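This document opens with one chain alone, in structure tokens, the form predicted alone.
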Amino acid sequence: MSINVMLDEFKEIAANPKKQLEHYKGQGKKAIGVLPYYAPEELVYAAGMVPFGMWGSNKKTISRAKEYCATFYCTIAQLALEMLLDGTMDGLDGIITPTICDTLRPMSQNFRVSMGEKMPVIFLAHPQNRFDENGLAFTVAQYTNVRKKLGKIAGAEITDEAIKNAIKVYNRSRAARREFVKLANDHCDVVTPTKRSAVLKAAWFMSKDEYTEKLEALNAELAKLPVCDWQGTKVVTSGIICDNPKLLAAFEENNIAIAADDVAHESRAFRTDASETEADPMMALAKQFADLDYDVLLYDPQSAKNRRGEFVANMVRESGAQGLVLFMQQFCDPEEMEYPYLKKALDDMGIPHIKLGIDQQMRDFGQAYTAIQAFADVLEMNK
């Protein structure tokens, strides 16, 4: 198979959650909806059910979920809720509700209300400090909560083998988007960033070991070819989520590559495995949660120190790209309080960026392209 034919089925699959999601059910397996984020999936795959990313839509109005919801919440949290409520994700079992930050803390007692008896919505609160011994225990307590809760939508218990097994196969699936995140960097001819993006995107609407299955031959046909001699420039970006193919597309027509990535959505999601030598697996995931590291919603004890600001702007470098486009989710206050701080990290190393303003509603694509365009040449002229 070609890579141009393995890249068009992850954007097929990128492109249609609900036939996914009819696909899954078909075979008589349940799903389980994982709104963002740090949700341990690998419970869900443990208790055999489907984990199925909830990370809103680009192609949908919100009407209904305003009845629910505040108008400054985020419309990532907003089409999750919009989709749940038009039917688009009826063929849900369930549905998994983080409040790692102040919208979706809220807005997981929306959900709760709005779905009443319709599907099951689990509540999953993460501590703020989740390094030492009593952090863990919180960590722990909630994902057990989780776990019971589960394997009640499952019908079986789920167990601490089912459990080890899971991490096995998420930490193979980690590493590799880890590897295809490098080798779209060394074939930025080939996976463009609209390409880039619906790979990494696919991986929310499959099952991991189906996923990883697809990725690693993709993988596989991606390293025998040269390294390619890139003519234009590269970036990394940054944020929550950026994954309009339109607004990507205007990368592409400025000759703009995608060399690294620090978006939720994508790298920060598969930078950190669970050990897989824990004799709890309930603990290797409450570490794993502790390990993770530099992301604006989690908490860090040296945070006068800006260690994610250089942390983002090593990235730059170490990538090989000339610059940072940070995509601005719009209502997230978690972001736009960072921002000085990441701007102090990068103009102290001389990294120009420049800051786009988006959501999960975006129609009109002027302002990015003209931004996106200036940027190019300023690129140019810094190479």
The other form holds:
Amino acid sequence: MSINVMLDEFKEIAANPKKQLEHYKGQGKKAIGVLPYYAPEELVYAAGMVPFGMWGSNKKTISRAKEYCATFYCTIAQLALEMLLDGTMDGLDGIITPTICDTLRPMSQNFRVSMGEKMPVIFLAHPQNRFDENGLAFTVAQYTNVRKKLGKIAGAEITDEAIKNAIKVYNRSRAARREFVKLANDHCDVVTPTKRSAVLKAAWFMSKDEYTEKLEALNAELAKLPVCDWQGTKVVTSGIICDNPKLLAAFEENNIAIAADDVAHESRAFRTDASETEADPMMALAKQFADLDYDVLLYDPQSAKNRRGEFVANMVRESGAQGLVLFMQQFCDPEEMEYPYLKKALDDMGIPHIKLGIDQQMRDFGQAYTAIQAFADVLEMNK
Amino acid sequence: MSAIYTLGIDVGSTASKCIILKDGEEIVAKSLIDVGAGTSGPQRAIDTVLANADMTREEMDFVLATGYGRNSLMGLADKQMSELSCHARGASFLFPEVHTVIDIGGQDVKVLHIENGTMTNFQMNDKCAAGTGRFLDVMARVLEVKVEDLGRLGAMSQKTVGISSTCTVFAESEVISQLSMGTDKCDIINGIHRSVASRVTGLVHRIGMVPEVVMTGGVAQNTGVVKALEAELDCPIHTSPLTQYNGALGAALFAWQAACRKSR
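Switch from the form predicted alone to the form predicted in complex with its partner chain and print that structure.
Let us now look at the entire complex, which starts with that chain.
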């Protein structure tokens, strides 16, 4: 199968989550909606169900969700609820609501109240002090609760063996996505920003074994190509989500490729594997969460050192990018609060960047387009 | 060797501006129509500038469009560029020693850092009308004065009135409240200018101010805002009678470069 055909398949899946949900339901499978961030999807997979990522929508307008949400809730969370209320996600058999940010915490109760008897809503509170014995025990306790509730929806208890197998499936999937990100940089003439986004986005709407098989096939074909001699510029993207096709098309029109990303919806979601040798698979998942690092949303005991800012700035240097584009989600307090530190690290290393204010209800991209075009000019001058 | 004529078109959100340059140096003609993107303004500005120069589109060696509505002219222009690059180029032409350009347009604010005539960094305002030309339009309407009179009226202020720089809607409410309390309009206008200056200063400091500082865009014609900004930044600000044409000038200069490349 040609690379373009494979890329088109991912594009089709990424653009049609409802169709994908119907596909799995047609196979008699149960599906669980998974809200951001860091839900242990492995437990859903181990229960024989399909995890379904819920990161809002670029096509919908917030209407019914306004009944439940404050206006300053981010559009990702509001549009996830909208899709549960307007019937788009009626096929789901339940949802998991992690609560790692200040919007998602109260929002979890909006989901619970609004769903009522429609579907089970599984509450998940990750600890910020996640490293020591107590933090790990807390994570295990939370995950155990999620496991029990998922087992109830699946109609069977989730075994340790099934979780161990799920960890292997997910590690393999994460490795394939990390490999794809590198290949996309080497072959940015073929894997354009829009196509790169679609490949990574499709992962949220596919059973991971199926997705990984497809992605490994794509990676194998990409690896056969000679590394492209890119004449344009390259950037690292950062933020919660940057999947808007119109914004990504602006990158392409201005010859900007994406060398790597620090995006929650993309690489931040598959940077860290879980141990396959840990005797207790629940502890393996808890330790995986503890091992997550350089993240806007997670507590860093050494935060005064600006490790995260330097990590991202180094990513720009090491990936061969000339600058960074930050997609600042409107009303995202963690990203806004972290921005000055990221800016300092980038400025200290002489890395140009732009901050684009976005939300998922944006329909006019004039200002963002101007900023991207001007940034391309700046990067070109700096080359 | 025959002269090279280039046309720069800046289609802004509230005005359309054109400049015809001869050999990248001499301004042959210019035009300004007070309506911008999505209106008849761009075409009228082009027709006017060509008429003023007594020339035709075919006599232009290169046409470059910039500004918010630049993409709408792709049938007519040979190329389009972002207005940030064009403002940097135009300001460098007018003031060769410039390092910081503050451009306040109809619906956005841009601060550009320039090195050797080239933009090396920039900041734009968030999606918010506060601190923009639109902010001043709204305030002028509430105060029942012409926007072009704001500078003159603000200069007659006797005392300072605080106006919020956070939000146009809230600031409008504050102005109405001040009017209902009988506050002098000139004092309110002075407060509005300081509000704009405060907002823009934050943006300038994000990028780092390096003299010489030049202000471009329609709002640069408002002496009240320029003075308020000079006070906030503690730095003199240069303006030009061509301030509103600066984007079109930069576009015409880039067009001249492109025409020279083409003719080689």
